[in-house]
Amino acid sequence: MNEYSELVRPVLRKVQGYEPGEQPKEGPILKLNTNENPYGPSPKVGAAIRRAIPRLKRYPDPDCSRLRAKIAEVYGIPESCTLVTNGSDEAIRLVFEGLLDPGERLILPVPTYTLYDVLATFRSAEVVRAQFGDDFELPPLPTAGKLLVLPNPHVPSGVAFAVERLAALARDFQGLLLLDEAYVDFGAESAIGLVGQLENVAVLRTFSKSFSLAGLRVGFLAGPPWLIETLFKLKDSYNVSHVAQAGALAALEDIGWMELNAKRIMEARDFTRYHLLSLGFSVPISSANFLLAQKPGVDLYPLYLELKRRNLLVRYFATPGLFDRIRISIGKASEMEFFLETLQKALVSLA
C-alpha cells in the first residue's frame, strides 16, 4: 500500500463505488441491462447542439435560466423550485451532501437503486433499510429520519406508488422526501405537483431515459426553495455545459417526439410481459422502461451467463434478495421479440 493512501478518508480506503451496468466495447450485442432508450432524440436536439458550438468558447449560464424556465413551463412548477444538474445523479449526490452529516438518519425502501447506499456510505450516514415483500407494496417505514429516497416508479421493480400514497407518506415522515422519478414517463403517475403543496417534498427527474440522452448527463431537481436554495451553495460553478443545456431545452420543446417513443416501448414492454409470463416467470406490473422476471427461489446467474453467450446483456443482481430475478430493459419491439426467441433457447439449453 502507497503510504500516501493513509491520507484517503477511512471510509472511502473500505467501500466499493457504484458499479454501473456493463458497457461493451464492441460486437454484435444487444445491450438490455442499463434501460437506455432505443429510439434516438429528437432531431430538434441535434439541430441545436450544432448550433451551441460556436459558444463553447464560453462559460455556459451557471443557472440554466433558459432551460429551468422551460422545464417550470412544461411541469407547473415555479422556476425557483428548480435546479438544472449533470444528470439526476448529480441531484442525489448534492441531496446527501446538503442534508446529511455522518451519523444521520437515511431510510432506503430496499432493494433500491445501490447509489444510494454508496453516498450514504460517503457521508458516513446511518442508513434503515426497510425491506419489500415479493408484491413490492411499500412496507412500513420510520417516520423518523432526515431523508427519505424512494424511486418511483421503483427500481428494479417498476411498480408505481400512488401519488396519494406518496403525499401521506411525506405527511408522516418528519425529514425530507426524496421521489426519483427517472422512470415516471413510462406509464406512472408523476407527484411533482406535491412540490408546491408540502415542503418536505422534492422530485428528481432525468433527461436520460425517456428524452434519449443519456449521453449528455442532463436532469433536474424539483423542490421547496430552501433546499434548492441550499444545493445552489453546493453544485459546481458550470455543472451543465452548453450543448447539454441546449440539447435538453429542445428535447423538452418536442416532447410529443418523446411520448411517441415512450408509448413505442411500453407497448413493447407489456408484450414482453406477457411472454415471460407464458415462459414461468413471475414478472411485476412495470411503470417503467424494463422488466424484473423471477424463477422464484432459483439462481439466475447461469442464465444470465448464457444470454451474455448469446451476445445479449441482461442485468444481474448478485445481492440476497435478487440472485433469483433478472432485469431486462426495455428496446424496439424487433428487439424484443429477438430477446424472448434467444430467451428460449437459453432456458432449453440450461434445462
Ligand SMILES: Cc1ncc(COP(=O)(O)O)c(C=O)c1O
Second form
Amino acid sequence: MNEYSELVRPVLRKVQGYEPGEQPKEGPILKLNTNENPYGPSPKVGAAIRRAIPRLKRYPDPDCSRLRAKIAEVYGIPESCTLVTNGSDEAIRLVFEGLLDPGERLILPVPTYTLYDVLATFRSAEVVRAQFGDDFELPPLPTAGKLLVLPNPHVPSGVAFAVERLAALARDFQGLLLLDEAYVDFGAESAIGLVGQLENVAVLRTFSKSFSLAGLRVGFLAGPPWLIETLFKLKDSYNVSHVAQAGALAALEDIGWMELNAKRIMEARDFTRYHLLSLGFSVPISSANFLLAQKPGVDLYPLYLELKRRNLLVRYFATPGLFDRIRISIGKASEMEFFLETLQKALVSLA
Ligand SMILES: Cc1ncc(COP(=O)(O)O)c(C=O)c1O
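Based on the form predicted alone presented above, generate the structure block for the form predicted together with this ligand.
Up next: the whole complex, starting with the chain shown before.
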C-alpha cells in the first residue's frame, strides 16, 4: 500500500476478487474441480483456427457476424437477439454494467456461481439473497428488483428447473431474468425459446463446457434487442479474436461431436452418482457435468485435502452452507472409475 493506492475506488480496496478453481501447472493430477470437458473440441475446430492464422494481422469482426448468424440458425433466435462475448463471464459482466447502478437491487438465489456476487460488489449493487433448501427447489423470490440471475442447471447442485417455472418467474419479476445456461447441454431443457417471447428474459451460453473450449473464451448472450443494443455499446470493440470466432463457428458446424461427448459425460455422471449414493453420500439428481456430494453435517475439507494428496482435485467451497459437500466434475468413464477407487481409499484412511 502507498499513497497512490488511495486512488482506487473504496469498494475495490476491500473486496476479494473472484477465486477460480485451482489450475495446477503440471503433474499427474486428475482435475475434477472446474467443470471442464475432458474430450476436447471437434478436430474441425483446430483446422478452422489454423485457417484463421493469416488473418491475425487484421482486427477481428467486431460484430462476429458469421458466428452470430450460425447461432441464430442453430438456436432458432433472430441474429439481432445475440451478442458474442469473451467467455460467458464477459456477458455476465456486461449485463451487470448495463443494468445495475449503485444501490440497485440484484436478486440471487444462493448458493450460486460466486462471480455474480463479486460483480455486484463492483457495481455497489444491493444484493438480496434467497436461500435454497437442501432439495434445491427454487425458494420464494422477491418480485421487485432490477436483475435476477439464476443458473439453469443450478450451480453447484446441478438441479434443473422446468422452463414453465422459469417463464412464470419472469412474468412475476419486475426486472430482467438472466438465465445462465452454462451447463444446459448436459440434460436440462433450455429456456432460449423464451427470448423473443418475453422482453425480460436473457439466456447465457458458453462454449467452455459442452463444446470443450474453455481455453478459447467464447460465450454468447441471447436476449431482447433493447438489451443486446445496450451491451454492444459497452463491450470492447474487438472482444472476440479471429481464432475464437473461427473456432466457435466450427464447433457449431460440428454440433454432433459435442452431443456425443455430452452423452458420454451424462452416462459417466449417472454411474458416479449411483456409486456415491452407495457410499452414503446424498447427491441431488444433476443435469450438469458435475455432482454435489454431501455427507450431512460432516466437514468435507479433510476429504478434499486427502483426495488432493492423492492427486485428485475436486471443488470444496469454504462457505457456511456448503462445508459438508464437495463438487465433482465429471470426466471420462475411466477417470470416474479412478475417482471412485481413490475416494474409497481416502474414506478408509480418514475413518
Ligand atoms: C454458471 C457458470 N456460468 C458461467 C461460467 C463461465 O464460463 P465461461 O468460461 O464461458 O466464462 C461458469 C464457469 O465455470 C459457470 O459455472
